[in-house]
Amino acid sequence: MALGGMFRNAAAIYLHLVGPFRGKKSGASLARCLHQTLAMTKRLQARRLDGIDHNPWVEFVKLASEADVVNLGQGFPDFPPPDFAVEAFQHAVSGDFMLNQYTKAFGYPPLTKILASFFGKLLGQDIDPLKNVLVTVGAYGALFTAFQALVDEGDEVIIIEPFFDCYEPMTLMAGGRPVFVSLKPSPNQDGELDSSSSWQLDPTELASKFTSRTKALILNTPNNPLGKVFSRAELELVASLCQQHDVVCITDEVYQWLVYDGCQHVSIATLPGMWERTLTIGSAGKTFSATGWKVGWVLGPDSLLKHLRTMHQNSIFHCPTQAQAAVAQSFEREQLHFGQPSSYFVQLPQAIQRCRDHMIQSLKSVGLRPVIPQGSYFLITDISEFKSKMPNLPGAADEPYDRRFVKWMIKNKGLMAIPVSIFCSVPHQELFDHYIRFCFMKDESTLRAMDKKLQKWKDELRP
């Protein structure tokens, strides 16, 4: 009876599946029916992906690709790395054939050695290349490794906004809770351009964000998108609160060489008592204008880095050897020239400051009000005047104005920027929806193409 029942059940299932196709010729229809019946119904995505699946970058890059647009939105140089870096990469590819193979999991030894030597002097620490350096897949990989290694379910992470937009989703993916505190501009003299230096943290507000659940604070100096370089006094405030509340400081310093107008970059790890609780993140892509190489690093005490190494060895294991070898050779060259006129770290910011100044003057010509950045690839510009004159741009009713403005600008003016509201928490977007971000880390030909677009715009504004 049991066997007969089993056959009857199998026959019933067969009739249920093929019944609709009896007498039909299409085998493909039967295959589709079987696929639909057997398709998975369980939830597929992990809950840590909830709410972070939409990426505005994809939307704006797609819009820009569909028109004749000068791309001033994405943060990458459109000019080559320095000759010595390119030659180092070519040598790594064509020289020692063993560079095609695995290297040490936590970093190619010549690279970890030169990073330890180079940054040890800058940070005032005796850095052990085996214990205090971890090489990662770009600074992005360094950030992700740090969040996954240190942030636990329910931990709070203080994020200073506007912020590089991966900080919030990386916190959420680790199970943490982002806690936001905003930089706010100080009033300036009428007619004068604002400066990123005038954007300040309120000390009382910042202190109020620390609780017993605070695990980490993420600092970005020079800041993306604002271009602010935090002063020593501001860093001392952050350091004091981190020590008072026993909090880790994750400091993203990828633009440390790109500072302007005589401004000085200060690493928070150099302040008293901060090396022991700070992870300092850097990027070869930003350092040598080679963002596609994807070589980054984390420097810090072994008590923190040992947890990042655990995460690293159980995820990517190690980074491409040849790119690491090229970065090592480039740093060795820079160490010999450090502080001299021949140093790339001296020459690059001088050249890029001229690009920054060019863009500032050009944007002013059409009524935009740039905020003069102290560092980084970027400046933000105030579009309040346009918000007053053109308040009803197309777009969803709840869509921040800066996003609608950028879409309008891409379509009608042939210029791409990035809305600053994407660098902010949702509750605070209205504080920043009258700013857009431009990248001035561009070749002279790109800036000339920008000028042509802006001149046409300027002509249209004339009565």
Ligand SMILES: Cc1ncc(COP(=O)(O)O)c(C=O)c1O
Contents of the next structure:
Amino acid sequence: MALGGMFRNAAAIYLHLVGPFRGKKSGASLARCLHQTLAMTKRLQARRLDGIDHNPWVEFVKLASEADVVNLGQGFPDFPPPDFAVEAFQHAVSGDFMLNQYTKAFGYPPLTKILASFFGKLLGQDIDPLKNVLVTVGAYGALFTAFQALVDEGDEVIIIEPFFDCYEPMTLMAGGRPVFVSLKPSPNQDGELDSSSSWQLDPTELASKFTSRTKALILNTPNNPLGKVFSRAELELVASLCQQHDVVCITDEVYQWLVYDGCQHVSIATLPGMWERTLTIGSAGKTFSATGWKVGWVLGPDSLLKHLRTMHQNSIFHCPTQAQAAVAQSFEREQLHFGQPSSYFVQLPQAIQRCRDHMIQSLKSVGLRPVIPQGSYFLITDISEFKSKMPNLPGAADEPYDRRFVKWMIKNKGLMAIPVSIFCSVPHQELFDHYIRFCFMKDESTLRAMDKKLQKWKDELRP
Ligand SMILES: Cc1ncc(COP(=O)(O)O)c(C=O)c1O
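Could you please show the structure of the form predicted in complex with the ligand, as a counterpart to the form predicted on its own just displayed?
Let us now look at the entire complex, which starts with that chain.
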């Protein structure tokens, strides 16, 4: 009763203030006049946003929505999450009404508890749910919290490229200086298709990037956009450099369950001496094919996590309780089925490997040369042949070729991918501007729609 009265009063006040102006010319000109008087002349954009306000994703996503396009660009599944996860969410929404309210700021206790026990076994650590786990708004939130909590003005952050594109602006927003080191493909044998495993870091070049200002290195395995799964030997190299130079390792492992051809995902935090200096980031969105849930987490030693908690409690403070409850219940289910054929973490990569292979065969039929990914949702494909056959695609003179190619492909072939130069630093874009990224985490029907477009393309190619 009292609440109803309050809303009625608010509506009455609104009508009293705004009513006289509605639909009247004098009202419109008064509003314009007020607007002119109040327009601000101060610099509005905070300096930390300088240079990062242009986001190429906006342009490409818009292009894809304009025509009859099969969207193989953005990284999300277009099929439902597993039934047990959907039911867990339904239960969270319709069950205990207290799940509509705030919970503990650093994570809903059943979720921090199951994350601690589940990942404690995987990482070989005794994980304390209160000290070593922080629940965040997606892995994005975990990354942002980590950068803001640890990176200071002038600190250097080593970023391995091609990289998930937010690492660079997140470093810059924290006042840090990104230092890039590229994965490079080793020459492949005649006629053989590349694998993401042949993309490697040059150990000497990597070592040369570490200085006394290096604060952190960001690792992403399985990698987006390349699908590379770092081998134990590669991780040992990174680990030894981090230890030698006293550097924090932020490891983004959101695709850890999506590895193919029997490839093993290794968490760098399991290597000797690394737990103490590593933040391991995960995503329920990627884990349970529910990217809209936006639940993520960071695991690590209390000495690092206590700073992330300070950042979290002064920014986000809290993540949606019901989504956290659904993730907790889904992990509890997975823990019971761990390693068995009934486990989603076993079934998902098997199903997605079939999607990957389907896409590889289809892309090859029009002369695209996919790099076979060992993991993740993505593959990149080489468009060098097109670059030499049609070098003058429309676009600005300084626009990297892959961006012009994707626009051409959207318009002329009805297929959407993402140019790989988006995932690189500006000085290195030339190294990567003959690759585009496709997402194969898609339903059969989407892959069939892709086949149709590619078949048409193939017919056009016939002499
Ligand atoms: C490598 C990587 N890290 C983090 C994220 C963000 O994950 P979330 O949706 O949980 O914020 C993505 C999403 O595409 C990603 O590809």
